[in-house]
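Okay, so here's just one chain, in structure tokens, the form predicted on its own.
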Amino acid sequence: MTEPSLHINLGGLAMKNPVTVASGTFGYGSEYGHYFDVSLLGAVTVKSLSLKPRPGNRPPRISETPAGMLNAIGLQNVGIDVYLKEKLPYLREKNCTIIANIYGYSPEEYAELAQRLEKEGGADALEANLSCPNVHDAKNTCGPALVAQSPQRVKEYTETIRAATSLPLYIKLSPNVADIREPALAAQEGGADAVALINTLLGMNIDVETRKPCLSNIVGGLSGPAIRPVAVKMVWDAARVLNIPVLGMGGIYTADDAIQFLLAGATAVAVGCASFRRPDAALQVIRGMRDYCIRHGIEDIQKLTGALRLQ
């Protein structure tokens, strides 16, 4: 068999394979430089920016579970001045394909980032963070505490957003929903070329000794592959009642993983926490999707989106 393409196109962004990673996980690219050639991702997607620094929250911030983790990071990162400066031209100079991840206060300073990247070239793709579980008081916080909660502020945000940039938006959407189907479509409504699902899923650990919180935060997102069904299943969910890309993620550790989630109606996937037990987790990823297609005569990797058998 000729070598299969790879080559996939997420909402507008042609990647020359349907694996990135996950925002949070990857730092900015450079911190896993030396174990691989980033470069060889279908995109770098980089820690959520925000306007200005941000320290994030006190420590501690993750707790190992079973099959997995928690985390309350509480979206710490650099500021979009800093990542300009001294964390893009590195990701240039590797000619990586970018996805920058943006969090703001309000639907204007998503607006502002959005604007700043597209104008000083730093992005080929957004993917809005509208589902961080970490970034809110849980003591004191009643109702839902996520834009991606609520499908009218989810509209809301991606039309002030769309209007922003042309650049292809993706929005993050949560699985801590009744239906991640009517967040999707909102997201779509207000101009989203994708949804990337999902972010993690909200839970706390108690150390019985103490009887505390293992998370200053309370409570945290879990991610790894206990959280694996769950995004398969949403990401069959809305793949089925969406007319744009679905980029799927949570709990991807193998080939194998990411595949069920192509077969789900995933166009491209990304690979979370798995870097942090192996950094080169994704490249696997992509050789062991390569391999795959290859032992099935697989021509092109994107006839496995939706191509779930149900008989």
Second form
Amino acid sequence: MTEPSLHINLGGLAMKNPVTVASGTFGYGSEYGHYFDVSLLGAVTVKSLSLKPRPGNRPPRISETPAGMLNAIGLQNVGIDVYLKEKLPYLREKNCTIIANIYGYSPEEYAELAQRLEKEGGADALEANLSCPNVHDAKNTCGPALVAQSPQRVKEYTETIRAATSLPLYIKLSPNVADIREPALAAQEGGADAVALINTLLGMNIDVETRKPCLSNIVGGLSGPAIRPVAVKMVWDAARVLNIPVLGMGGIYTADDAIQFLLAGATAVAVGCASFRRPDAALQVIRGMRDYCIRHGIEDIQKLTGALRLQ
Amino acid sequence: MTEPSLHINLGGLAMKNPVTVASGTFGYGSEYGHYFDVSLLGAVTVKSLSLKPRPGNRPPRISETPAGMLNAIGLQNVGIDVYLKEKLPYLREKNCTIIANIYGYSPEEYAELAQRLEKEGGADALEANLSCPNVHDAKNTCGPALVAQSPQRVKEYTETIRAATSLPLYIKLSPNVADIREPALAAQEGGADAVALINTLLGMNIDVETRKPCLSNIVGGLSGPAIRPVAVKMVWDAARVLNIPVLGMGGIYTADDAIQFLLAGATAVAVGCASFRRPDAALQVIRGMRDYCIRHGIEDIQKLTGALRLQ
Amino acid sequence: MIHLLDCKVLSNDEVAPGHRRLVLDGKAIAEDTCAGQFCMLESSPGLQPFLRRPMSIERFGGDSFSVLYKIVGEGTRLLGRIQPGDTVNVQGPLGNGFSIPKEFKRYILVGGGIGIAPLPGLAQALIRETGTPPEVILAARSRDILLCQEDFTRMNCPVFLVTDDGSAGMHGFASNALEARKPDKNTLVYTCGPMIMMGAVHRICMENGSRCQASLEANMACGDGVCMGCVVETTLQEEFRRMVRVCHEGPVFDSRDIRWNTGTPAHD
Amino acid sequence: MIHLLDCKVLSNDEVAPGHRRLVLDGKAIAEDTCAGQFCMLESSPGLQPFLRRPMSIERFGGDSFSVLYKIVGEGTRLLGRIQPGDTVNVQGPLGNGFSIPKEFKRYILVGGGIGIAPLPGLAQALIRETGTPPEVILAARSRDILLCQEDFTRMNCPVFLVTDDGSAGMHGFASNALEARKPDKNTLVYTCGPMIMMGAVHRICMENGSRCQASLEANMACGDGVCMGCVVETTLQEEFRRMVRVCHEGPVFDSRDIRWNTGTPAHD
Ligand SMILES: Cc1cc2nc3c(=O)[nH]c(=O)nc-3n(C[C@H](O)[C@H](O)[C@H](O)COP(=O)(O)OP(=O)(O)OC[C@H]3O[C@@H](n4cnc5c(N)ncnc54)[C@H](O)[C@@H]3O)c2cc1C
Ligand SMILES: Cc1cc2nc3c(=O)[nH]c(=O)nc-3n(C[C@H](O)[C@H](O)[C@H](O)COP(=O)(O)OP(=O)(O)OC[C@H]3O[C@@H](n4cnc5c(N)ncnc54)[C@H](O)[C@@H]3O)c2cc1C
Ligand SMILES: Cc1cc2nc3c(=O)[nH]c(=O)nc-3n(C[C@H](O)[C@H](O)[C@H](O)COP(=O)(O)O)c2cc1C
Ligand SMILES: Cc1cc2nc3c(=O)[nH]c(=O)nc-3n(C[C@H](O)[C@H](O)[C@H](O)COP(=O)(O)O)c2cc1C
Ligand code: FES
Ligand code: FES
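Structure of the form predicted in complex with the partner chain (previous: the form predicted on its own):
Following is the full complex, with the preceding chain placed first.
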């Protein structure tokens, strides 16, 4: 059989295959360059960028859990200036497709980040992280603290960012909601080109010998294979009501995992903390998807999106 | 050192130790009688009872996931009449403390179940399951479908059931909410004696070879060690704002897991699908908690509730 | 009586490509089991996989019993790595085995693939109860995975082979082979194998007025009647018996009680 | 150069109660490593545990290298069950090892418990670079887990033992033994062991004007500078260097750069 087409288009971004990496799990791309040619990825998604560098939370920041991990990094990142000067050149030289994930303290900060990244050629698409569970102080938060938990705020933030850029704009949402369709539709109404699902689930781990939380921030975000069923369900829910595509993620480790997300309705997927376990996990996912297409006689991988059989 | 006291009181119910089993994972108690003396449990919580017997959902109903499982049983149960006639005598003869979990289609059905169970001596406490993810048809639901996802409805249901019984009343809540404190406080306001956290997380698994959902109901509830960090976090959130105790559950497999829940603020815990893996899991949890108390010089296990060290 | 035992591994040898026999030291289980019952094995002491694996008890007697398994996924792959001397936690025997009513003239066993596992034990019991070795139809994809053939020939059972690819015996399916054996209303057929095969065997039996006992498979969590996860749909009228548990009411059912043409059985 | 290799297991023997040495065939890693670097091992091919385990590279040379490990939890327990001939996936060498400035007169190695692992390799490098065997303080809870003693005596290093329970050498802690050796401003101390021990060693060094390189531990997810999970707090002023990655800027740090009295280091 002929080589299957793996090309997809994610809300205006042409990708040579449906696989990117999840923000925060692949650094700025170059870190994994010694394991494989990162330009083979459909896109490289970089760690959340903020206007100023951020030191992040105090350690310990990670804790292992059954088939997963908690993190409370707190968005430690180099900031947009260093990114543009020191990290971007590698990605551009390699000819990578770049999704820049952004984080701000207000709609205006997001807008400024978007504007600068577009103007200075820092990204081919933007993913606005409205759902980081680790930048608030667990001891003091009260009420739904994430923008992504309020459809109204998702819409406002999206509109503001939308107005600032013509790059493809993805809104990254949190699974810590009663109904993922509400913030997803709000992002669509606000002008997003796609939604990215899911960020980590809020979680907590305690060392019973010391009786202390395993993370200095007390709570963190749960990722890894453990959460995959939750993520697939949310993609399935959202994809059926949206007109814009879904970038699916959460626990993808193998090509089969990734294909579950496509069948549930995702147009593209991101490999997250699986890269920590297998630095070339994303590459293996791409290869496995290609093999799956050949084995199942699928000429164009886009045919898999939403192709769940209910009968 | 002297034998530690494991006694606790869960919203009016005296339990000889803080360990019960999660509804739906221990049948009606007698099933596990050939593995150990089930009266050693702090309490036996029985499978959700409805007014009429229910056949449940079509198979397949379970699907394994990383460090967990999905189920979509759909509350297959013998109904309250058969329970009272055929199941209860075993538990009473064994002298078990009984928590009867109830499920109805309306507040009135819950109230009727509560009333009959109290009148006919069918329970020492009641747990109202307002959070079963498997009794709705995934294809047709729209909007938050669970009572437990609406604080307003939680309060109404709780009030109605409260008015019908003087038994200790626990309200079992769903993790599929943005902020667990809202339904927890609503249950408290409605007159609950405790809240039970958490029911399963909504999830989905797909067989990529057949492209079909692994469950005939498409979506199901995720349980097992995979969800433990999510459950501990919710217990921690709820316990800090409630005046009533919390019955914690979700992924408990070992005594250490159970102690995490106590430290996070639970007064008692339930061992769920771990019993499928190890029929005597709950017994081992009790033994391990006792050993922990001895090792740590804790004379009264109630001292562990909320004893997380934040410094 | 159901036991929960740490069993010492006596051997774990390959018997055909991708198929192994795990022999376990476990007197209590060996003594209390009968043909067609199964056990739940821990495929690893860790959390992955989380659930036990259901396996038919193949041979049993004395202090030990065996399971014959096919490596299909993570759990069976881990089972395959177990060494003699290791310990495996086993829960069993579980479920209801085959029953042996005496009023039939012919007994035919139809095993497909790894579904053969409980049938040698059944043949032995039939010989004991009826005095006559049953006829045996062994079906497999191809010749190298036709299992247990010698067990049956040793018991003097007439054995009929059938393979999907014609590499041994008749070319075709188990149901074709059964049809060729002309079962009649004095025939009791026992079958274990893929659902699709058993459905076909059931239909041949119905067409010929034979009776059929089928040993079903289903995804299981507890294996012990508790979780309600392993049900199959029946043809029974009472609402209450519309869904029966493979682990508890089964795994062996009268094939007439099963709704064979239902939507998505777990493994077809 | 960092490699991702499937390494064949050459041996995996117990060296002390609860401690083993895993010797792996892996030329690329053996060639590219230097004392104090580490690797990330898969403790099992399955999903549990999910993360790799960081382990110092102990011995290296020719085609193979080893890790010396203590069994503390699930991951190391699984490592302990690995058999010669099995394959382990290894990522490494990672991090920055010890550096050997030549301006010091005395070099003292202080290893506590399993923290001894990278020190024989360091002693060898010091002998190569400075011509003199360094002094070595070996600390452990009790005599039966004092590791690698022969490695040092074979290299003619003066070895000073210290145990918590007095069962061998001096009775006390590593820092007491170091104090007794009277380090001065011409002394460079290298230390690896529990955080609490290294903090005490650091203080003794500061009190005596010595320099100290400490090899830190932290929970790690990627081991390779990506996840930002393994940071420790530094005393450095620049906001940007307030948190440094143990896996990338470390694991070896100048002890003055580390904030030793901070709240909850992962393992103290
Ligand atoms: C009563 C009974 C008796 C059985 N006897 C045997 C036997 O003697 N020899 C043998 O090789 N197999 C037998 N099976 C099938 C065996 O249980 C599965 O092949 C095995 O569970 C697959 O596990 P895995 O991890 O390798 O595969 P995976 O596909 O990775 O398993 C994923 C999940 O699906 C379940 N599953 C997968 N295949 C089956 C199946 N065919 N039936 C039930 N659940 C399945 C697993 O238990 C697990 O929960 C029996 C099944 C049942 C219900
Ligand atoms: C750079 C570095 C080098 C190391 N070198 C060695 C060595 O040579 N020999 C040796 O025996 N140990 C070494 N360790 C510690 C070793 O990594 C842990 O003992 C091991 O990860 C424990 O895993 P476990 O599953 O057995 O324990 P568990 O306690 O079950 O592990 C749970 C989680 O905590 C992490 N963890 C537990 N203890 C430690 C620890 N002390 N340091 C870091 N993470 C930990 C694990 O990686 C895992 O994510 C080193 C650690 C680091 C960071
Ligand atoms: C260590 C770590 C750091 C992360 N940092 C970010 C981040 O900076 N921005 C963001 O949007 N998501 C971040 N995430 C979330 C991931 O992008 C992803 O949504 C999540 O981990 C679920 O996918 P996974 O289970 O495949 O890892 C981070 C996740 C991890 C594990
Ligand atoms: C097979 C199965 C059936 C269940 N049935 C019920 C039920 O009838 N009523 C109920 O309130 N919860 C039910 N639950 C949810 C459990 O009581 C528990 O809340 C959940 O499984 C989380 O705990 P665990 O991870 O320890 O299993 C069921 C769970 C499983 C796995
Ligand atoms: S597997 Fe649980 S009831 Fe059958
Ligand atoms: S472990 Fe990931 S940055 Fe160090």
